[in-house]
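Form predicted on its own, single chain, as structure tokens, below.
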Amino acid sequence: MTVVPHRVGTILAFGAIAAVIAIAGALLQTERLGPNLLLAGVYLVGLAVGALFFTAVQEVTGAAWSDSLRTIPATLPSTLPMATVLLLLVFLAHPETYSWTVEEQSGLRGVWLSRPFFIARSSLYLGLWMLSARLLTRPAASSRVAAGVLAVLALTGWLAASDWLMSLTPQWTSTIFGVYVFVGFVVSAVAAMLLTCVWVRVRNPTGRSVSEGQLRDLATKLLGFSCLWAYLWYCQYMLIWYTNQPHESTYYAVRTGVDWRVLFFATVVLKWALPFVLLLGKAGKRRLAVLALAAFSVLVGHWLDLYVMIFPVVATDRVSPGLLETGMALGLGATCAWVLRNCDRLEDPTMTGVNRRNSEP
């Protein structure tokens, strides 16, 4: 009974120095605040949307493996109101961070680049996550509320991208990067839940709450997801350089340029080849300083891919992460360990499927 009260104060002293210093980082560079917000709150609703896909995925199918962990990912949507405040400081209080504001778009562009509509559609999309998250959580949800999820989640996801980090470049444009960014999030996701379970089993090392089956399935997922999202980063990378539109070439032009170079390909070895290289055999999937390595990695690297999405455009003067970035980014870690505290009371992995719903009176 002791232990959750250490816990939380832990946690609250950590997120107390991620204040101050992002505090101090503001006040040093307050043009680079608006950016910072943005990448907090996409990074905040890339976990929600994430570990909404992986529940409604896990009940379409019908899996039962994931069934005693369900909480965690059951819990990651609680981020969703934090980012909510985030974005529409944001979109209210900044909104010179996307030069559209200021610039005026013609035509069809201009008209979807519009405030009014740009905050109506950002809050419609953050109101179906919330949503999303309630019906999945009811005991009465079913397959079918699961695959409208999925549907949902899919438009949105990909719509949200676009809206809120391709538009930084709104002269840019690329059909696959809506689907690019939302499988960052779900790889985003998985790897906060394998930390989560990683972090549970070093602290119950002789309970049953997570089996090793459960961890190598988990990081199975996470090197499938990851290897999914750098085919993805291949691809549009790969055409776009190939084929040297001015229109298009831009983009990558910026960042694999002299300044951004070291960034923009640490990303990919963050989010892809060290997990590849740790979990790729059996027995790194064996090993939780592995496992928890493998983890921390993509979602160092999933922080470092948006930075990269946002800075090179809104704020050119400085290339390398600052005091803000690194008191947000501590921010973001105390916010997940504030959201996942209780995830260590997970349920007993033999009470699943039909055997768990028949016990229940």
The other form holds:
Amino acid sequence: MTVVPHRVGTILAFGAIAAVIAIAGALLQTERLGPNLLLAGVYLVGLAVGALFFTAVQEVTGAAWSDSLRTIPATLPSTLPMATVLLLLVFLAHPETYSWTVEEQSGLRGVWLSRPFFIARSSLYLGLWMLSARLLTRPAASSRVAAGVLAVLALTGWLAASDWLMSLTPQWTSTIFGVYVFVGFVVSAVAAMLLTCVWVRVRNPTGRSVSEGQLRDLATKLLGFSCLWAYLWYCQYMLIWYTNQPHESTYYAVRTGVDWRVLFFATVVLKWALPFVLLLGKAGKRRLAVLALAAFSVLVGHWLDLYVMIFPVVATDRVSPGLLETGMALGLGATCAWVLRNCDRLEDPTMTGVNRRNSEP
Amino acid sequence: MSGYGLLATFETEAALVEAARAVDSAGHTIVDAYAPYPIEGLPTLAQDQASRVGWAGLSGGVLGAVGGLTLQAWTSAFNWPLNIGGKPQLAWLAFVPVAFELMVLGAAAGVGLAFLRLSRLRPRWRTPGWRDTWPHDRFVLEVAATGEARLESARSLLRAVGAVVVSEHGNVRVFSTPTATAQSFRWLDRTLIGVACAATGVSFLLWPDWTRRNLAYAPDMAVSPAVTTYSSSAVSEDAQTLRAPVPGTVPRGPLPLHYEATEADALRAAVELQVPAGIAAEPDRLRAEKLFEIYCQPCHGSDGHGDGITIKRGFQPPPSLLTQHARDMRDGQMFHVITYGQKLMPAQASQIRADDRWRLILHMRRLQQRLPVDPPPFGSPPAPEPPPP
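One more: the block was the form predicted on its own; return the form predicted in complex with the partner chain.
First the chain shown before, then all remaining chains and molecules of the complex.
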């Protein structure tokens, strides 16, 4: 028995509570709506793009270890339509989130950061990702297609990060920023996969769908990607700190100032230090509770990472997350749960085109 | 010795895993298992050993990281503090890359050494013969057993769980003849050693000068087109690379002094020179103290009594800096003494900047204020009567 009728109800109830909190928060603080929608949109995009990246890498390398759990990364990109709605709301209803819509930029920057071009580019990214998702889940997907998808993801992920997040501070540029954000996406997607796998295993401890070895391998992936993320975090921070150019270091001056310091460094703890300690040893990778904790910590850390990227620029009135942010975060959780609700039926080979390579169990 | 271990072959992976479990639970020690490909369930059996590899890696990594951080902290903040780009001397953030690399090195070395140690592999020319002769397409279990009884029970256990062939180490070794592969490797060994010897010999014959760099691969970094400081120059008239400044050049900073090292000029300096206002306002006591300790204390002693370390080793003692004579000496004259020297006291101008010399004078004044007056040195002319007020 794999279908639990209560599941849909639980998720809907959870989502409704989140919606009530979020609406209350939105009524109280309308001016924070724009940045909140942006955060939620980018978070969902991150899960989708990270999952696409994961699937494409598996496909290109011909990896077989992950075959039985490919349903999860194949399902995650279905957050994209939702993300598109959220982002369009930001760009159309709350363009003031981006200061360059108010004060025009000069020269090439002004051309790049003009509203029509910006919206056209954003639609292109989202469109390409949805197309990639379709291509990758086709039963006839080949490693050539996957390689193409990887190239597209690298370029669009980097550009989207620069457009949607870096242009919040139009004067500030960092060439590593796109990579940093992209790797953050991948980390969050792997964490979401791990969390889902733990859930599947808890529901069905004896099933062949998620083996102990797969959990361990996925945890190793999480550890590795989280370290890569920390490495890029350090690269960006260290270079800007070292050269100490005013036009670069203002970004960090704000975030390491008294107000933001705690949240800023909490990101590194949640997204790297804690999972690192938890997952480094072999023993940790064998305990479901530890795996769940590490994955959850990364997901929260990723949310905080985006929060600290967005909010110091656009919503300076209050540092800590409030009612609206809480509601939106719970809503994100409900959305992911909804998207992944059927993933414990991994045995069902009709769900995706996976297992096509190894037709025997 | 009646064999110190058994080798058993199995036809299938499952049989090997099964046998490993049985042997393990019967209390025998599994030395190793050999299979044509990695087997999932097997590693967990040898868990103790594997986890020890992990711990060795962790300790190596921690050792490397801590060592890297300590090394950098010590060299750049304690042993030889240098100001680099206006960063704090203990710039932890900048220490990370080196510490990280050393951590990786330490971890890798730890894992590697622990692995070699635990699997009883030490570097050697050739692996024991039985590893060559043993079939590579079978599943093999190696079990340690010493003593006839243990050996026998292990053997029967292995047979019982379906081993196809069971043999003792010793036996296998005796019968083993090097296979063709081993032979060709032996041949390769010899060839390589021969080539290395020949290359060394030839290079010794062709470039026998050990004191010079002979052959260099891509020497662009080592040999730069810029002439070094003390090498001869093909361009300048006197063939020197290091050029003296154009005559009459005035250095930036303190203005030149127009005095000679004579007593008359010392008196002239006494009248003409005084502590610059900027230095009087900001004397930088710590720096002055440090300078005094480095340049003056060896002769004058830490408090200026004239009892420094060189005096204890036989140098003529200088007069105390706390005598009435020294106290009455004008700042300008002191500056002259320090700059040009006075009898046995060497000139300090070449090693102490002018502003620092003034700082030293202020330091001596502070000493004089703090400490009681010293009597004039033995044999000096009696101090003149202080003029009636």
